[in-house]
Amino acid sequence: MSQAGTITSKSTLDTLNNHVSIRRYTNQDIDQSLLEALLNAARRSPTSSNMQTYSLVVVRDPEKKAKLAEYANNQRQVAECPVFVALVADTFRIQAAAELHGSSVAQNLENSLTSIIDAALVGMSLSTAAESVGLGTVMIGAMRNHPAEVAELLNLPHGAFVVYGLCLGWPDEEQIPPQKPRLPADAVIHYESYDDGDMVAKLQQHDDELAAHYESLGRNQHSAAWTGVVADKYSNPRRPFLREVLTKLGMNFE
């Protein structure tokens, strides 16, 4: 689409069904008016009890994006995308609201969990809205590798941290990857009650489909293309420092 013209968008179903993570972008910038339209659409996302315990930090500055990329294991798309958006779980505003009335927020797990869910919902809405108008996106969970440093770089207040980041850019058409297979529908969609029957067979089916996908791309992948990776990745605790660091940033998980 032309940014100078009328915004045209794909249907929500088409957008979701055609989703792939985009990590390579053209040099074309994202017009500020389009970006603001996407951000404001995302702000209509559901939020628990209208608390709106999230914030969006939009980063265009090349030096700041380069530093964020460094914190994210040097993922080049963070530095190269024209716009990077940090999805922030933010309890700072509700504390400020409470102080207006001589009160304070009783921080606990529920409040922290609510803010994380709020941030996740608005980020998914932003991603879907962006893809519906032809932009490419990829979510960056590695923002949690260095949460304190990221919070300092973005000048976050006490009671806030970056749950994940979102790269936005116009896709390099020659670098758009094919879709990966997803788990079989009957492994993740259940009616009335959870059905764990034949789960091993369903997981092995997904291993085969994913291995064939990687083979079609010329990538050597062992036959347990999903279960083997999951077993390796989750055999040790991931980011074991998170509770301590996020507590210092003002979140509570008790």
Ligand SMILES: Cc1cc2nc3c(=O)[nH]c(=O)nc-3n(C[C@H](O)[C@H](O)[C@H](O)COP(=O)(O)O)c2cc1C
Given for the second form:
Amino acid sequence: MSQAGTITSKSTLDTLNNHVSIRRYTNQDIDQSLLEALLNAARRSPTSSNMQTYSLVVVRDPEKKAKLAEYANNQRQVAECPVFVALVADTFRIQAAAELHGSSVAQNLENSLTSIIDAALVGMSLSTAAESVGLGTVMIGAMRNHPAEVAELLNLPHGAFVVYGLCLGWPDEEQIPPQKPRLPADAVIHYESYDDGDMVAKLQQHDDELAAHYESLGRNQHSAAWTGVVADKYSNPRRPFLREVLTKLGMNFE
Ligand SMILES: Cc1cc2nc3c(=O)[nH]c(=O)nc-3n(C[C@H](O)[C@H](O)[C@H](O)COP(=O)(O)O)c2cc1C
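Since we've got the form predicted alone here, give me the form predicted together with the ligand too.
Time for the whole complex; same chain goes first.
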């Protein structure tokens, strides 16, 4: 464990290989100096054309976290983590920069995409940095359940929205789950060209491995643990309101 002053961290490979999302935390807070070290490391992430079209909103206030948890379908880790960081796709600042020169940014889908990528990358860096010092993290895409309400709560400017959130906290050692299996390497890693051969067999292999994982946790699961969930979850458009709401928040998808 690391706190202020004595930051010790695992290697990047160890950190990534040991990743598991952590949703239960001890009551211990995260020192501001450690948090700043992590945030500043994450800020070194590459960004598209150096435009840095992201912002981070750090939330410690219990009432605000409780509200964010409510917006995220009452996910208790959002309220219980000592620090919640909102990863914001932020095209507001480049607009302000252009206006300094009497210009304006021709916002379009490309700008929106790059800001989403910038926010995602900086959040991944923050997560990896945090895990390298022993913190537990989980990303919260459910911030997009209520993008307008979340934007208002965090006082986001026009042209910005929360892509996802990141819960940070010291893991409750008794509630660290085993690592979740991944798709077979050859289903996702291709050399020189995409090879979709045996895809069905690979997906079924993943179904079996994931089913065994859930079974070891005593959890009820779909008979086809991965493909079945995909089939159920994606048969209807997910968050169909997003384009309209995000457009109102000033994002452009044209
Ligand atoms: C963009 C994104 C959004 C996510 N949203 C949530 C979420 O809202 N709630 C949650 O508990 N986990 C969320 N997760 C965590 C995933 O469920 C988790 O990474 C995945 O099941 C694999 O498990 P692992 O991270 O433990 O290996 C999210 C992950 C990502 C990358």
